[in-house]
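Just one chain follows, in the form predicted alone, and it is written as structure tokens.
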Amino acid sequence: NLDWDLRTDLPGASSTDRSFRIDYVNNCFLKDGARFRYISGSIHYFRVPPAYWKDRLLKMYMSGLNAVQIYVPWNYHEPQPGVYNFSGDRDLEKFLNLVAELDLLVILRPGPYICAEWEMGGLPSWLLTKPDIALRTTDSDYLQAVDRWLGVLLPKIKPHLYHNGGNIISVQVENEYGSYYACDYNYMRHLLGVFRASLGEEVVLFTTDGTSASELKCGTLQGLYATVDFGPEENVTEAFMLQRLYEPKGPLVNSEYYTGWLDYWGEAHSTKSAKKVANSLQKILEMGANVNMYMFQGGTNFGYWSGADYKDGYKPITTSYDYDAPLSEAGDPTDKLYIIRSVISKFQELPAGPMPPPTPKFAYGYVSVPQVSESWNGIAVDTSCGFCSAFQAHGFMLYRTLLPQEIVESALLSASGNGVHDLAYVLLNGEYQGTLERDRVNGINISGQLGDTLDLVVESMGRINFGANDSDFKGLIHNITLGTSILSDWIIYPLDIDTAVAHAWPPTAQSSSGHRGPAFYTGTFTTPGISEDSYLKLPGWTKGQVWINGFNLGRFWPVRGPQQTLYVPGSFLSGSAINTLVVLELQEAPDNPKVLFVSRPLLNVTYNYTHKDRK
């Protein structure tokens, strides 16, 4: 029965009961007694800058939402075992109170699996160094750690419960479990009893799984309330009918609804057209249904936290997660906000008063970036270990040996088994001979003398987020042989560049123009007395890392696409002081070593690879 009653007081409803729950009679939420349809959006906290969590959550209230949807990535929170990070720009309960300032309900999905394309769907990358884990399963070490995990977080939840004067209505447990190989109910049920016994029973607690029979038997579980995820492709009747099978009664919930979709470096910019995410949404709510949208602002994958697909070969996520949302990467309201805004005014009445305008934006212009670094000094760190499982989270490992022999005529330097995760960047004397890609690019020739250094800096390109191959270990996972000899007796260095950067590294170097292989350019400006948004392209670059005073602003592959610009936020700059800006080049900078800050993002251009692309 996919009916709805348009009355909005059921008999025997009271205004003073301050409560959430399922009206399984009506087919509705009640929220204080009274029947309640939402409409929400999906934004990430850990994806927009804290100094403008407030700017992207009053344009969402003022587009006629009036609840918003969270994830919380638990890798994000818990970088080591044990080892609890909550402020700043991971200040959950900060950016909770300023959602229930805005007069906006919460929908919370902490997981402890999101997948959100983000760094192996927030899962702590720490768990695999227990190689033989099974992940979202009852696997005794995984529970274990999501066990602890949860005892932290739920706790900081409960007081912001509806029921317990916060504004979270509802809290999915797991997330799109039925697409996991794994289909543990155990493990489901477990969760379950966590959830249950740390936030008591009154809390609405739900699952989210796509629209097909295998996801919905494997995702769903008696005691979670199943909803289902679609976007503007799919028929929203049948959709619906599909829920129906799993909860024959009660509201019927599209948890994700598609508003765009993500990007892969090398592949278009994905977009959805405004008009048929309108048409469907207008559907949707005419059937009375509860929506949340995804995205309705995506934000920026700063740093290395994007994450990756495995479809018919590894695909890493841009460093951008505009999404073709609502609301673009920068918080600025779009053509298809204003066409979402015109249909939810069709079922409810929008605030009063304009919709709050785009943040300025300001083209700096060129900025030099001439001083050049090749050297490790500083950053590696030493683990004398050998070919050994040194652990780092995240960005890059420095491998080096010795070549066992004299290699005259060039011979093949290969990564068995697809063995580099995710590339390398390889070097003899401190020399470029080219880059190893995850399947892609599996061999270089070489050629060198007994004794000459090799080495291989490897860089992780994000964990994959979504489906049975998230069990990602990064580095050289197999073998790396050399002719027909296997290398061996490696020296392992994880090199901790974030927190050298932050510490005004690397120092003042020699001016250089057109270097090739991994080097570090520094450069410094100044802005006219503001602190403006800005994009930053990287003309004649090829691919790296960037960091302006400190932070870092994520991967750059301008000859992959189709990203060319990084998005700048204005809260990142000085305007009374100098702007350092350091640039990691991993395979060949430009002539002359510049940077372009622009007034507008480019999003969508992709190349034919070449190849100096692809050594």
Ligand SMILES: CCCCNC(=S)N1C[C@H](O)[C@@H](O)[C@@H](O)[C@H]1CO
Contents of the next structure:
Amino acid sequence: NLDWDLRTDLPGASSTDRSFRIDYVNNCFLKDGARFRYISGSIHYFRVPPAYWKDRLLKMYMSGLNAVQIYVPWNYHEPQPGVYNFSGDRDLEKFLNLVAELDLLVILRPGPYICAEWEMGGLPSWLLTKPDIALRTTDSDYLQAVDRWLGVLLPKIKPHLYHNGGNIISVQVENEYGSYYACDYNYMRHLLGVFRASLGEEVVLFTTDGTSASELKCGTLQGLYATVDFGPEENVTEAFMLQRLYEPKGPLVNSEYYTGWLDYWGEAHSTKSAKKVANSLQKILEMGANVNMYMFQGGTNFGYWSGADYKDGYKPITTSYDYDAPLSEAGDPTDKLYIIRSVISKFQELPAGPMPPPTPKFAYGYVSVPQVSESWNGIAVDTSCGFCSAFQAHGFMLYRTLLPQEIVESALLSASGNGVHDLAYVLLNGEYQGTLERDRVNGINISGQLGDTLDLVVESMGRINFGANDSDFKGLIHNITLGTSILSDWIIYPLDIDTAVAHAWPPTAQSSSGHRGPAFYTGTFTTPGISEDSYLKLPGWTKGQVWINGFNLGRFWPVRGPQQTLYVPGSFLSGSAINTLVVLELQEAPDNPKVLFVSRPLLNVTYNYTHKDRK
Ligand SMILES: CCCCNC(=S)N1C[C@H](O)[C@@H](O)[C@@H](O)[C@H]1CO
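Could you give the coordinates for the form predicted together with this ligand, as opposed to the form predicted alone above?
Zooming out: every chain and molecule, the one shown earlier first.
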């Protein structure tokens, strides 16, 4: 009898009964033929340890959300051309299945460009081995790499589409393409073709752009449903009027409703008033619009994954991606979450039961980290690649040359054309001289003898993830001059520190005196039989990188701020074995070097600091 065939809640209902479509008559989405409005939140699986994926998703479900929105960073899954990684913390399908288990739908945003304050906006930096590549256009080399990547990713996605029995209800093509200078319609048409060929005709494909005519002009395309993004500062009615210019019929959608904002090193911590966020959210919901809150759960830019913007100079993003979001970086429900949840409850029944509490935090206290031996030449320098054009995607490179003449007085060592990308720590015969910094410090004075070893340890702080400067080459990209002469005969060493830290550690520590210039510090600690979350504070330190049990926690820069603590997930710690800490300090460590585990984050203390000249 007919109704049995139409019901889709029967066990084993075939996937052909499932559908997710746009209703252009009633201006809404239809899920299995019934009117459906999503209330969604962004979470980035690549910014949350897998051990905590379920914890965060459950809290999003208990907040009244019926969907989550995720990006897929291409560079996270294809580290080298043709080499793919979808395992462990990169297991996208495991994450999608977990979301489905929690009865949440998915809005997927596979790019291939995603922005997201992520290294190079998700594009792999190996694309830049073709130096003049025109990213995000019909550049044939770029499209060839895109097609190969999507040829791997999209077949993995297809079975997870809603009408195929999965929980992905819509898929975004590219990301705010209207904000990009190129405005290459054939690029968007190419992507539309690839997505349709791979995912089929039924899935809802859409674009997202800011609410300006110029952005929507270049970012939208016939065949892709146009959506907009805007925060609580914008007028909701006016913002959706812009969407109506391109989609006179169909559901209203804000794909990125900003609950907070990003942080740059050296600038004040960004926050958004919970009250304002809730008020504008209520207006959005009252209009029957679909909304995704960006971010609902921020998380952390572990390792070297943070990106950068270029606005009056290079502005790197901090390690914390707390975003002042409803769920904190550590996944703790904030007041903002409860205020948003009460707004949602006026429109959608909340799941029964309590909101899971914050995960327990523990202040493990001080850990002494005496300096390791003259570590720089012993541990990290890989002399096997003296003259090759070393390709290393992230982190640090060592550029070495010999002084071509004696410098009796001091001479200016200078990075012409701002060519240090992004900081260079200068050593003469291993002794720290000072720091050159992109857009901030273009020269320092040094003096030395003919033939002295001049080392520049060059650090990438993350590739630009938004706008036209997205071919952000790293290292020394222009000449370095000493006085009036151009220095030459450089030897370039890739410094694979993470491998060294993960395998050859911990070496015996040497001295406990403070130190200037790049050096490693290491120490061990045990916990009282627990492995609860914590936050690492580095009082008296300057700038560097931290590893715990081989996990790269990310960058610290307390003399700049606003971030003063690093989130330490309990899943990175051992409650029974010895925990090993490794600190790479690039400029100046405190005497009697130690670090401090505290139980609360500190993300809003900024200083206006450049660099101390050498003593
Ligand atoms: C100052 C430039 C900021 C560019 N990014 C913008 S507008 N955003 C839109 C972008 O789509 C998203 O990925 C995030 O990057 C977000 C900011 O968090």
